[in-house]
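This document starts with one chain, in the form predicted on its own, laid out as structure tokens.
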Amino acid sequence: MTEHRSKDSFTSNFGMVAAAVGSAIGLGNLWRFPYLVGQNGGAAFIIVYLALTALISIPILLAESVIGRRGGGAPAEAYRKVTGRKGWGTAGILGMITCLMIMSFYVVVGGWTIKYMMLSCMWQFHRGAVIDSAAMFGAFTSGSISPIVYSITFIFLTIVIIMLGVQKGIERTSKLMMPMLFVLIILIGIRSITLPGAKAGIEYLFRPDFSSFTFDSLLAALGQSFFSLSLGACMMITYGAYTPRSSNLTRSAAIISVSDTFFALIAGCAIMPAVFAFGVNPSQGAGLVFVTLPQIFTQMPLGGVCSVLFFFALFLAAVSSAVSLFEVITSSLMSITGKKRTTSAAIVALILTVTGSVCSLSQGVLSGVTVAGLNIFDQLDYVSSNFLMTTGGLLTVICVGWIMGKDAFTDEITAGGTIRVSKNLASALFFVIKYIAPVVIATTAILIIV
């Protein structure tokens, strides 16, 4: 198989894995996962989430990597090359649009992380501080200027990394941020589980209660697995194009998924024990991070220090995921227009400044602009997570399972026979990609619509 890979590629398998783990480990773990656990019965949700990730999400992640490395270009280009059909480039364009929609509201939340990181560094959440965290959060997010400024700051920090390129930007920062992020969240987790009354939170996380697990919880678990691993958004197709032929894609997919899941569980241990220790409702949605936790920090020993560590970790998680989403859009624009990386990244930044500002204002002056009862911010989240990502995932498995075929799939994961992969494992993975994953994704999408 002839490679068409960009000269600016990852220098090592560790670099690729670190970047991909950075994409997977984001606000989906620290912001979304804990409150979904809280809303869907604790450990019962986690068990189903782990099962779906192992059985469905890892094969899909691998399928994206195969398309990316075999195609060796931006998503649209990669799809065209592996299928030999020009029309399949539309699947890559869909991935770019999906990332653009996600980034439009993601940069807003990224701006929130900067704001709260600054507040924590100003010692606003130290033990004994008197704050109305709900009013504080509401006043900030509904503003017309301040949250937009923070969103633009977040965009600027992300674009700097993207403009530096794959090796000097994405790979180098991922190698630095990922170990730091793991250490920070483990420290916070240790502090949380040592609080008086934290035992109830640990039991909530790890003692199954299927009586409170519903069919909607099943859909939420699958949706979270897709969202957390960025499946269907062409992230691994983009990173796969930068991956050396000598890298073991199967092992990398497993490492990425296990790292993401481990981090999500540690994030749960960092948040839920503290929530229970102070008698807070664990199913408070997104406000669990920006409203509930600041209030908890003001009541716990070393709360000020913990708040600084937590919101810095939240910021790192937001940046690491934003970089991958930004790169999908940038590489696609480079492929479509032929413009240089710096120019393409600047164009993307300008677009996101506009769309991100609109999303931010939808929390305030534009809150009355709704579609099906959802404001612009929530509508973009809903459509991208429930429809575009699932559609992208479905196109991925159809491409690999029904067009590329088993021989091409096996050739890629074994790098032409130079990497040893069990025949039984290869067959099982391909079976899931070709038969199981399409049925699961399509059924889930139908049920969401109904």
The other form holds:
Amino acid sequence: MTEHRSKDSFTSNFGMVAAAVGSAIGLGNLWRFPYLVGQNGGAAFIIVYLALTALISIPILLAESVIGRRGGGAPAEAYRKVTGRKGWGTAGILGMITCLMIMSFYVVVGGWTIKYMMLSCMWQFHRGAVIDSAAMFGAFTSGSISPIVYSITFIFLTIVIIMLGVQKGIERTSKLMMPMLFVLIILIGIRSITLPGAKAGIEYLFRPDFSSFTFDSLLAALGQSFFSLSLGACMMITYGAYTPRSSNLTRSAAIISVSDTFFALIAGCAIMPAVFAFGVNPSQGAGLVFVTLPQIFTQMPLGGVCSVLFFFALFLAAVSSAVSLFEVITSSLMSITGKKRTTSAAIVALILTVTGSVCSLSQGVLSGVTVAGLNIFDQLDYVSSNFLMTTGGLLTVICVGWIMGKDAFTDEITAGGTIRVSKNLASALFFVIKYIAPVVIATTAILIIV
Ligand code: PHE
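Form predicted in complex with ligand PHE, following the form predicted on its own:
Every chain and every other molecule in the complex is listed next, the one we just looked at coming first.
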């Protein structure tokens, strides 16, 4: 197979893993995972989540990186090259559209994280401060100018990293941000677990309660695994194209998934014990992070410091995920138009300024504009995570399992026989990609629709 790699690639396997972990760890880990665990039977959900991630998600992640590294180039190009069929380029275009949709609301939340990081640095959430966090959040997010300015700032910070390129931008910042993120969340976790009354939060997270685990919980576990590992959005296809031929894709897929899951578990331990120690409602979604936690910080010893650490962590998690979404769109645009990285990134930033602003306004003046009962922001979130990512995942496994075939798959994961991967493991992974994953994804998609 000829190499179609661009010159600007990751310098090492660690660089690729750091960037992919950066993509995976995001808002999905920090607020979605903890409350889903709570709503769906605590440890029962965690066990099923772990099983699904190991059985289904890791092979899909691997399949994406196989397409990316073997095909090289942007997702559409990679799909076309590995299949030898032009029509498959559509799968890559779909990935670009998915990322554009996710990014449109992600930049809005990214802007909120900057605002809250600033508020916490201005010592607004110190112990003893009197705030009405719900009113504060509502007034800010429903405004017209201020949240848009923050989301444009967020776009600007992301675009700087993208313009610096794969090596100097994405790889370097990920290598710096990821260890920082782990340290921050562990520090907050220690503070949270040592609060009086924290035990109830740990129990809520880790006591298996199979009676609250329903069939919907199963769907939620799979959906969360997809979203959290950034599957079905061509992220790993894009990063795979920048991965050195010598790196072990199977091991990397496992490391990325384990890191993401481990981070989600620590995030749960950082948030839930504090929530329980102060007796507030744990299952609030986005409000948990921007409304409940600020209120808790004002009551907790070292609350001010914790608020700074927490919102900084949330910001890092949001930026590193946004970088990957931005890169999928930028590399696709570079390949479609033939324009340079800086020009393409600037065009993407302009598009996102418009779509992000509309999303932001849908929390305020445009909140009356709804599609099927959901405002624009929620609709984009719903459609991209429930339909587009699953369709993307399905196309990935069909491409590898049914079009590329086992020989090409094995050749790629062993880098032409130079990397040792046991025959049984390779066969098992391929079996999951070819038969199990498509059936599971298709069944889930149908069940979500019905
Ligand atoms: N995985 C990210 C999160 O947990 C979201 C994401 C999805 C990022 C798809 C890139 C692509 O927040």
